[in-house]
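In structure tokens, one chain follows: the form predicted alone.
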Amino acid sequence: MKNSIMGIIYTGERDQQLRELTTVRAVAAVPLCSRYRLIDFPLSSMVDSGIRNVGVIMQRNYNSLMDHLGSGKEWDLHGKHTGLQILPPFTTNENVGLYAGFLDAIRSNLNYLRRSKEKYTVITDTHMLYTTRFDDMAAAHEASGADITLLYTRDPGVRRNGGGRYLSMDENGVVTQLEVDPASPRLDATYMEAFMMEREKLIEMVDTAVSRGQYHLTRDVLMQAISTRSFKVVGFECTGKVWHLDSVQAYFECNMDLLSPETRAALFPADRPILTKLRDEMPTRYFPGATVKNSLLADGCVIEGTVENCVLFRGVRIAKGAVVRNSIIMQDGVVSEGAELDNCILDKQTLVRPNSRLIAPRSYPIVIAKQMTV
């Protein structure tokens, strides 16, 4: 079963949601947890279930992601043969780049669907952090005999009201209702927006939406198929925690929840490591007077002052006299002497001058874009 599965991950249409975090960067290459990226979630997942070959699809500002991923030696998919597949936007005299949407992005990269072998493809977006295993998906769903298995949760943090996908099932797992962006979702699962169906299926059934002017899957293709019963659509549940990263706020949220070992536990499952880029530093030094409590810092920083309840990247400096509390810090960032932060996002490369004050409400963090001087 291992060797039939092929994974896409699609990075996505929702940059405008994470607001200055995604200026310069896709959403699925926003970091998290002190060294990850988003994209490392979905990708070590498909690769511990014993997936081979992924394509990544591109939309915009993907420089920084394509970096990250490079030849997929990290992930161990640089294989001849199979590996990892970037693919950027597919630009033509009509497509200026930027898909109408998800069936869209599809229907652009059919050949690289038509050149792989595998019979089963699981597909997902990256704006929801989560492990699970495709492997118990897929095997889910041939037992099921289903045309299209959607992963759902019932974990309640992920709902909100005026957005979100919902499903509601029968005794037997297959989906009965779906619903899109209620006011106040009814529905009791949550439809993560990853999915698995046969390779030649998924191929006729872009083609044959896109060709009726259908480009998005949830509101074109999926309501319809539930209503009419067209497609046998079942469901698989994630059991795991769920974060669904749609605000700043959330991504905040998720980053000091992680600060917590059981939780990072659960996300990190030790028979499933999570991989990433690595990059080689020393290890992060402590001064004398230096303080650091419930924080979770990467190799290469410098701490000489005070940091509790933080998330660093790698190469942050805290200078002797700064006080730095619940706030995540990208790579390379430096706090100078003197400096109090509190409820704060840094991106990478910001320089917050001696003895400045950003403090802020935990509800609303303040947010520094990327090398800025403040």
The other form holds:
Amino acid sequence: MKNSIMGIIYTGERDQQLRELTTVRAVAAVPLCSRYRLIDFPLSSMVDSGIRNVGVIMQRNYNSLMDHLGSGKEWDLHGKHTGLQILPPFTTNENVGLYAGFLDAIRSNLNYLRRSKEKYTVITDTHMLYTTRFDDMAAAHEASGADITLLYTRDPGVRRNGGGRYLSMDENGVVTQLEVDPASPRLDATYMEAFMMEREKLIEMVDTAVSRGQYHLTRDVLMQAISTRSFKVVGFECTGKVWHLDSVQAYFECNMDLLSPETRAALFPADRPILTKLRDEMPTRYFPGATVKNSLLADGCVIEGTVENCVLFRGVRIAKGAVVRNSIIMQDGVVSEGAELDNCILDKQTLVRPNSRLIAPRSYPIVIAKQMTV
Amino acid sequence: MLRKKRCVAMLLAGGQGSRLGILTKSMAKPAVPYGGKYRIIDFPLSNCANSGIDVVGVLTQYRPLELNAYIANGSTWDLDVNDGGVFVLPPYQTGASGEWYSGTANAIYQNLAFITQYNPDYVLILSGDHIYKMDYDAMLQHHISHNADVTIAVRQVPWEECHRFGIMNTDSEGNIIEFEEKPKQPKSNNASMGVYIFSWDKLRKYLIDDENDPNSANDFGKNIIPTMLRDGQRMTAYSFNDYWKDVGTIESLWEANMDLLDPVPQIDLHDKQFRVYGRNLGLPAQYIAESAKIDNCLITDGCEVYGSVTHSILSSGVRVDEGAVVIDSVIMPGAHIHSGAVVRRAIVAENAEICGGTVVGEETGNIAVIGIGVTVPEGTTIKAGQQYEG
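Based on the form predicted alone presented above, generate the structure block for the form predicted together with the partner chain.
Every chain and every other molecule in the complex is listed next, the one we just looked at coming first.
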């Protein structure tokens, strides 16, 4: 199966749900778990699965995503002929800049798909956090003789009332029903908005759909295909832990979940690192008098105060007498002397002035936008 | 011919570093870990990167595997450039002859062809024995403005330590007028740091002459520098008085690590204007558990701490179990301290495993050392100053 799969990561949709966290960046670029961005997980899973050709479709706010991905070097995707292909929107007679939907985005990049040589294409969205083996998915896809294989999970944590895509399968794994944004989900598996097809079939499917004015993959194409059986659609289960990052609360709880060593082990495969952009930071300094309990910290932090149940990113400084609990503090955040934080999310480079108090209920964490001073 | 370079650096990394005992049993000294996420060689290489020098030859002949793998294509230091880079230069056969590097000068002599490719104006000679941040370009400007043939970096050392160094006596303008190797009665306390800038034509001539001298030890300190001084070449001292620490012995390596735990360390590794680069292993963030007690430490990515750690350095991927105690120690990458073990005033080398009920090191006395990949079985006691290899 060497070099038989290519990957596409679609980073374009539904950016508003994470509020302040996504006003300056795409969901794919949202920082999490001390030193990663969301896209590191699908990208690392793809690289782990032997995928050497990855296209990243960008839409809005992709500056920080571009900065993060660079040449793709950290993921060994800086090859001479294959590697990382950044696919930003561009304006032509047919393209007006904003994609009408996922299928429109793929159509805009059909040339890239035609130029690629791999037999299979796996396409993922970036609202779910998980790690999986796409090479196993390709093997299952081939064995089942499916036209389309959908990645799904039975993790109950990702089910939502009024949102999400759910599916049910027959005893052979063939998808028989698909529901979109139900008031309350009826079907037992959650579709993770990642699927695999033969590259040639994908091109054909997108061409046909777009010529009919269909831009929405799930509603216009998949639901049709499943009900009319025009395509054989099967499911492939992602057995690891999955998070759906569709709200600030979900984002917050996901980070807090990862404080548990067992949960972390379920997301980070022991023998396969999650790769990310590097920053040459020195180790984290814990001064005398600092108290740290049940927290994740990246390198480059300086801790003089109290930190409990927190996720701190690179270069965070917690001054003497500051008390930070149940909070997420992104890169280069500074919490000054005597400040007190509980249930807060501080975006990058925020400054909390001395003796400020930011206390929120767990169900509604305070979000401080990037580069703000409190 | 490659594109001409103004200055090429040659890093002498061939020594075994036998004073580091079991730590250098399977790797050359410059590859020894330091400060949680660095290796000694990160310092001279980062200095080069920060000084605008992008051709570095690394001369190596002792257990080079670890060093080769670590240097790889030089991208760690942003030295993976089209017309330069980091080159590992082992001794090689030429026709019927070929020999090991017999001294520091001979090592450079055997690589004259490497330097000639770049036709540089200046050659910077470095060693891989020290922890320091230095702008070599400032030293090069000094060399140029003094119209010197050789510039030697010097620093003031305590008078009582002069007998360990090569001492440079200078006139009022900083010209070197006398060189004393390890003097008992020093006239000054300006010690050579082993960092030299030579004008290339002069270096070339003196290396060839030195090679032709059968009585020479082919050493910069013993032969090249004294000969050039005798010949009246223009030699200036460039004084450097920032942090500079020899890490050639177990005790000094331990001390240099502990220096990072000072309230305000003399070497600033946070400085974004002069970054020290190191190979990053891509490990997840460090996790400090509910049961952990951390006091005055440096802890690195990938660590999982459940026990008590005081005044110590934990390198990448170290695990300290609940009920384990680490005090005044340097724990190198991947080591695992099990519950019930007590480690104090020790260096625990990479991937070592300290089982429960073990006592490593003592509250006072010399530093205890646990070798690379060694498992210390339950109930063992390792005394101060002992080196344990299993």
